[in-house]
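A single chain comes next, written as structure tokens; it is the form predicted alone.
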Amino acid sequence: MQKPVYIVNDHILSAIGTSTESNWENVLKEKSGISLIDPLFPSDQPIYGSQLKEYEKVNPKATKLENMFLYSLQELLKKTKIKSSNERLMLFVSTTKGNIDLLQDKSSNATDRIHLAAMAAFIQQELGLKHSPIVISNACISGVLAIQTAALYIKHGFIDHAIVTGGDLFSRFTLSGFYSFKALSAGICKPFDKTRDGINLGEGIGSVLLSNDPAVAQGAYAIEVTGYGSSNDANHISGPSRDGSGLSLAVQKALKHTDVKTIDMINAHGTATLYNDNMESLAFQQLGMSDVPLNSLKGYYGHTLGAAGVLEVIISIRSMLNNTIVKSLGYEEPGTEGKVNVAKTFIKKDIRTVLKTASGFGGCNSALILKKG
């Protein structure tokens, strides 16, 4: 018999807060972590991004990203009855670039730890977790796909509990890549808006605890993961299918046991690039979701890559718990082919079912359905 899967606890470390609570408070104040940054390379345009100004150094032997992960995970575990040594607990790490800042470090330690598996193993050992971690690195859907993978492990009885943590750094390597694509915004990004001109990159950590027992965390909520789906449209090395067919397929899989009419809110990927937002709008229109309130959180955090899916799920859960749809920061005028109902203000309504989507390079797409009991 398959078991239900719940998200029962969470933690966010970002440019606008060192806890989920502080992040939620600052989102409600429309505070963005995006600002003009010191150039990391010669550029003919200003560069905006979201960077952590300070972070706690949990272990002096750890890299910046490892310390960020360790801080977030220690805060997460403080609020649970599960011991890190539990045999039925497993760690899932979502990241696209890991310790990318070690590229210029020629030491033997850096040569080892730049590998994603080595970084994840270091985190596992520091926390005293029993099992080797699972690393999910599939472009910008990594976070959503990691939650899906962990949910499947629990649903099929391989484990009872899972920690999913997603994180990436704001780095010259990643920044220069998006710059070469001419995909960076000249200001603060404007998802789904008529004048959108690209993304802002960001850094941070999002961590969630999944379990088949909704009572394992102190003061736990219980948001059930009831649907998930992934797909690849095989369109282009970086560009998504123009008609939204790949994302549409992933969402249809996630909706297998859910009536589309019961979706109260969509938290979209919403990168603010011309192609992504247009593709998403067409997919949602095809699925009969044009009137469902939708938002993107990229205007608050920038695109945090491997952290994005997890971090945005957490804020979506806060929306559910507080019955508040977050304003899609930066949106003013419709600017997509497909009709979508982008939240221009904060909306108070009963939110029981949420669709979360993500899309990434290589044509990958992923979707989750979250339900409040």
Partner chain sequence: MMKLKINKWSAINDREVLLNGESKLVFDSTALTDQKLEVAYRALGVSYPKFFKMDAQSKLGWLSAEYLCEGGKLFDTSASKDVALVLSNRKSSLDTDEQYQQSLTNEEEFLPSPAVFVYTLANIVAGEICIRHGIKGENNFLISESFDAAALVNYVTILFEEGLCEQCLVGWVEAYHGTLRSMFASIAKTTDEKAGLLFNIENLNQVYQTSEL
The other form holds:
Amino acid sequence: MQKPVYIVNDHILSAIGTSTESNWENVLKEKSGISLIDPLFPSDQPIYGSQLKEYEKVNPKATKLENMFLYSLQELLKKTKIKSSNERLMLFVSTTKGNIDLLQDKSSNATDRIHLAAMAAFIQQELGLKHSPIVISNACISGVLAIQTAALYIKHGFIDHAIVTGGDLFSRFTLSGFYSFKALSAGICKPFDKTRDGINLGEGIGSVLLSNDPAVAQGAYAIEVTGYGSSNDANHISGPSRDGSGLSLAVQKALKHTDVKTIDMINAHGTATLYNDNMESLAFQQLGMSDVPLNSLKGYYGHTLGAAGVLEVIISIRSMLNNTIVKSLGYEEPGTEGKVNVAKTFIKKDIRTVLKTASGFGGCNSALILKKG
Amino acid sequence: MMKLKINKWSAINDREVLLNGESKLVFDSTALTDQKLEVAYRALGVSYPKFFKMDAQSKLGWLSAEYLCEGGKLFDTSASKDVALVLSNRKSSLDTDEQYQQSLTNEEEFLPSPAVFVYTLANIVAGEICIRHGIKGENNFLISESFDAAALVNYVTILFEEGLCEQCLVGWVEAYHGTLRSMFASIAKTTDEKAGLLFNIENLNQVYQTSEL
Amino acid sequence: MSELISKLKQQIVDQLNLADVDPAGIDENAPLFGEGLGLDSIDALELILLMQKNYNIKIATAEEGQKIFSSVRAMADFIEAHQKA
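Condition change, the form predicted alone to the form predicted together with the partner chain:
And the full complex, kicking off with our chain again.
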């Protein structure tokens, strides 16, 4: 008999807070972590992004990103009875570029940890976790996909508990790449808005604890992961599909055990590029979800890449626990081909079932269904 | 009871291209990586201009899938949404990351290339294969310190048991500093335990080792 | 003009890695995008780089690029007009 899988605890480290609580408070105050930043390269436009001003150096041997991961994971572990040495616990790491700053910094003594698995192994050892971590690097869906992978590992009895942590740096490497794609917003991004003009990049960590035994939650909460699915557009390596059919496939799989009419809220990917948001709007319309309240959290965090999926799931869980749909920051007027019901304000509503989606380079899409017990 | 089998497998290393253990093409040992990849492409006799826009790792993965289906179709197009692609390697996209990073050092002429940057993600090779073969099912890219047959077999088996896929392409693909190493296996359900090679950790490891230089 | 056109053709083939395309065989009046060479959105961005690198012409947006890159001849016309200005 397969047991249900629950998310039972979490932690966020971001530009707007060093705990989930402070992040949630700042989101409720509509505080964005995005600001004008020093240009990291010659640029003909102002660069906005969401950067950690300070971070705790948990370990002098660790890189910036590793310190961020270690801080978040230690904070998460403090909140649970599960010991890091638990035989039935496994770590899943979501990242797109890991310690990418090491490519520039040849003086570092951590150069081998440019390898994502070596970085993850370092984190595992520092925390005293028993098993080798699973590292997932699948562009911008990595975080959502890591939660899917961990949930399936638990459901199929390979483990009982999992920590999924997602993180990436705000780096010159990634920033210049999105600049070359002319995909950066000239201001603070405006997901789904008529005047949206591109993304902001951001950095941070999102960490969740999954378990088949909510008792280990120590009273935190138990949000069940009831559906999952990923897909590929099979269309283009950087441009999203025009019609949203790829994302629809992923959502349909996630909805296997859930009636689409019961979805109370969609937390979309919403990067604020013209094409991504349009693609998503068409997918949700096709799926008959045009009236479901929807938001994107990119206006608060920017696009935090490997962290995004996990971090956004955590804020969505806060929404469920507080029965409050978060305002989609930056949205004023509709500007997508498909009809979507973007949250212009904070909405008080009983939220029992949430759809979370993500899409990314390589044509990939992913979806999760979260349920409140 | 449902069992999974390895239908067939392909591999490319610095010496040769293999299909089910049989050598299909032997490279000139003095050839450079780019030349080897082009020779393998020309030998297929197919026309796919996008091949030349890819980085070495995507070319390698694209070729591995192409040799697996011997220039034909990997899967029935009507099944495309039920085909999964699960890939892995150690270096992620480090080969192209280094090349892209190098292009950022010129402050005088700061012209980062989107055509290079797009390949600085591990899963772009998966995207290229999905485009070529119309694969629309589950995607995942796992990074491990060495070939991790257990992680691949466990995850792919779960995907089948969950009904998240009906067929799967699973493998390893890595091109780094002129070294090529790939192994792709196509996995399908079977009711006949004696039919072909069962998909399990031991057999997948063995296939990987067989294709080692 | 014809010299610029043939130089442009070679630069396009190089910048976009069009390995099997003979530059001389490109019809300078034919559309660059859509059918023909099968170029896509990344190629359009690469053509913007080509213009900046070789002709010191900055093109701000992909949309602006779309008009300029309608054909090789249109590109050459744009470069000539820019150089005279």
